[in-house]
Amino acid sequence: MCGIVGYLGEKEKKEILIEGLGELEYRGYDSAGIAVMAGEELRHFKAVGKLENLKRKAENFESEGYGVAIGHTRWATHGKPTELNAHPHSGAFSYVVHNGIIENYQQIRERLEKEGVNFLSQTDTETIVHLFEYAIKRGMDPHEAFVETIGELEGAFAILLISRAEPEKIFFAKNGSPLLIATDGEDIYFASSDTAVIGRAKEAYYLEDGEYGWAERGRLAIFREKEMVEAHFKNLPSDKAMARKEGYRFFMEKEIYEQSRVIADTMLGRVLDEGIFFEELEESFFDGIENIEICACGTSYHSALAASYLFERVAKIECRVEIASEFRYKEPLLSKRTLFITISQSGETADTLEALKMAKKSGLKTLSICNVDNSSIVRLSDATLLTRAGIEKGVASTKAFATQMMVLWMLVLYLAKRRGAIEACRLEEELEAMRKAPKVLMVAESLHQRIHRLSKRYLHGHGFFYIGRDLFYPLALEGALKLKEISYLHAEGYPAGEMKHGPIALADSELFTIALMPSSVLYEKMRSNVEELSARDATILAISPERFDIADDFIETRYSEHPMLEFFEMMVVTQLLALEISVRLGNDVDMPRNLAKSVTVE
């Protein structure tokens, strides 16, 4: 979450923050600011809420020539979104963004006020800057203050400093947040995303956990442990359309029409006639696992949930599934005969990341599913398969969900086959169905209105009751997720047989369920569940390849030779769904209200 900014160089520099931030809206963000140094002069803009806001208080602003310029879209974590908390947070002759959480903040805070220095704001990102002012006045020079500073810093942190002690430079460092630098071969830009400085900059160095430095016109310094680094540059694409809605109302509806193709990209060069090939996995990487061990937030988490069905069906392999925040601290018994899987869109998920790390120190083989190649979770892991779904601008994922899932069905079937597990024929079915994805995942435009219709017999009501039975449970979570991240209504993904266990009390006509019933899994099991409700006067939607009577409304699937094909279907029908009722509640469905893309706080 939240979203740093920086420039080097000659040209405007305000219209390069602005923009920059712009592209990062995505990340989510309740304030922005920016601070820009050219000469003597340092000034700077914040605001609460959108760009816009911001915008309008620097548009008369202009800086020519030679400078430097940071700027910060915040997600408030300590501290209410103010202006005063939003950041670029300032000492008396210098200014800072970060992204993270310093955990000694407190600390720090209460020893420098002793010391006599004010602070402004709530927040724990300002007992930086102030760090490196005392750190001045005590007689260091700047780059001897800043590394000081960074030195008693506890926690996470990506950090941009600009200071009148050194007018020319930028100061950086990360720790546990993203970062990186990226150039046009002139310029010097720095970003916590490619997606800021994707068009501007040609190349970019991924800035490693414990790298610092500083930034001058011709010069880059980077250090690691007091020893200089050499930078090697990646190169950028330079094609922005992936990031643009093309036409459609919102990011996320462009997202959906997009998983045929992105599916299409992440089987790419791995589903052969024959089976699985991964160039990324080594044939020995498997040797010596017993089972596996799945850790993941949010949807990712739903994805593992789903695919820990696959892995014991299929590949006959034991498969265990936990919530990374709570795992971190329920003192898991580990063993080396596990793999453990982390799974994240972002690969900067705090408390998966954290996850990684305990599974690491306790000498287990990793490997990670993700969709951002130089992640932290990434560079960490033993191995990585990428999910390929490209920039994912809506907060509420989407084609990260369909191509999770589409990543762990191929690890089934290429563990499957390892294992000798699976019989040629039935690895010939799995395929088979594996390769009609891309077209189950295309929307109908019928499929779309008919949804957009039922939508307005949704708004009210006390619930949501999302229901399904076996790999169609984690999918019902999905779907509640998914709406109540972007319409606010309460909903709750149950696995359809526990309904009678207690939550089948709050049954009425004010109830609504949608009752996902695949006809390849469980069907009668599930349509007597369903009955269970109606009886009870619930509001019954059922997204079905069955006609089912007793149904209120009546979604018609296509797809039932196979039970992933049938998942991705109605994947798509509970996304559409969320987005209609959404949009006719006049929300935004993009940025929803108190949620970030990147989680990297726990």
Ligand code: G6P
Second form
Amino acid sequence: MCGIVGYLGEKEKKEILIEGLGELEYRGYDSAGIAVMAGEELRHFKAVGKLENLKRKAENFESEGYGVAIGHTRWATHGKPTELNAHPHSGAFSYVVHNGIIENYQQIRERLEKEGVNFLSQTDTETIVHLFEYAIKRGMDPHEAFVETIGELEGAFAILLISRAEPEKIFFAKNGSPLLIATDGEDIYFASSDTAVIGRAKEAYYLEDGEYGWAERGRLAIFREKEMVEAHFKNLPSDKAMARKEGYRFFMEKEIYEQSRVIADTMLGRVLDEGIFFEELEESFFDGIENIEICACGTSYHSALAASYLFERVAKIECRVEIASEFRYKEPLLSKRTLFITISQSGETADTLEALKMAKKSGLKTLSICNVDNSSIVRLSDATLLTRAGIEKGVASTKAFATQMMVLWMLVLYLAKRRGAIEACRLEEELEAMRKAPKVLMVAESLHQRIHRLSKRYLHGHGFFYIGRDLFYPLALEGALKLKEISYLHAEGYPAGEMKHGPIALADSELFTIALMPSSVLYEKMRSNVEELSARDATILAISPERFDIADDFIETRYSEHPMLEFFEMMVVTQLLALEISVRLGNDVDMPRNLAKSVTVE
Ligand code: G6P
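With the form predicted alone already on screen, would you show the form predicted in complex with this ligand?
The complete assembly is shown below, putting the previous chain first.
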């Protein structure tokens, strides 16, 4: 999804912008651009496709001395991914970059066109810069013009604007899309995510919805409803190395291998001898809670679905799970006795955020499970459990999913104990299994090699079915999602027991079935379901600790003592399988076509 960076200072502006945009690449984009004002000179460069193209275009450009600069990576929403539609958008003397969607842009555009304003692009964003300049033409000073402009906008936005009318300032505004201001003590940086400024800036202020203002050398003015706001800056981590590939071919591969380590981080200080402890949660937080509703999107939805089995089975608490975009418009019946949980890697997913707002409006207690501290979802929730996965760069989520599952498993045990739903010896067994998870998640070289070899047999066919039962059904959904995201092959996750009610009609030797066959959960049932498919000549790849003769291919797993350990081990297998198939097909594993890492529009 779109990324924003801004810079105000003496350093080489082009480099800072392009470097910052590079750090946001993982979010997905289809064009990019920068605008730089140094002295009287206001220049811009735009290019379709990768940042390399932009770099080439701006190759001979250098700016000296103090100046202001803004940059953007665009993920097309209104208008095709063309150079004309790429940001920054300009008027006669100003440039703007914008994330989000201006919902009333058509009305504004028609009005301005009647006044003789000429539009070049098909974007909603261009209306912003014209509104601003039109206000100046009507005699307003740039500050008034900016306030007037954002006052007219409906929808979600994070905006940076520079103008020859006020050449030493960057104007900014935030409403519904993330934006932060950062500093190294000297210069000022802007970004839609702190990833873009880590390593350069030392501290950041995360703007709240409704905040706007302007920055110039040595001065920052932030307002909310015309009142000046005091910015409380927070320290940023300095560790940029975390965000690099460290010798792996792809970020996704690195992140798969990291899972063992980050899951240990997730557990740190939380898995104690007597049970689970969450520093972030008051004991009383769950008072009066009778059931759970979870909302999420994509991979996070799959972790929610898997957890719902555990909440009901182990913690004996009713749990409903909804895709956030469905929840928003179904006019759901909400009760104050429900704990509303949102799960999100980024903490910025628009549908999940809106679902959270709805729950808050209805007076529900809210808890988020999130990977990004200070993200919109975290800030809005009553309480948060951070997943501690570290920055996840691969668009296809891996370690974020693993850590979400771990936090959810911990939360299940925490609630089970609190509700008296689990016996002491059973809790002990669960904790013992939990402590083994980092080991289970270690990637054995031999396993990766085997999957690499097998992958060559799975590059064609008319489709993949990932099947599983119980907890392993959501894992099948996630396995199929991983494959389709990065291989562009058609894959579906299905509850194994449901195959005979339709999908089995597709079975022939060109239908690839990836069967998740844990020995600790419904093994015999699963076996019969796979036999039914095999009898119809489907090609079967079985993943199981039990040898299974009728499978065409077999990946043997090692840990069978606990469903969650089997879950984690099979999760790694499905991730590696998707990775290796995608590599063989020559795809861009980290930045698959049409996808965005953080989806900040509905
Ligand atoms: C996008 C990403 C997915 C992610 C989903 C939800 O579609 O490509 O990987 O699962 O958004 O994102 P969230 O940040 O809320 O977990």
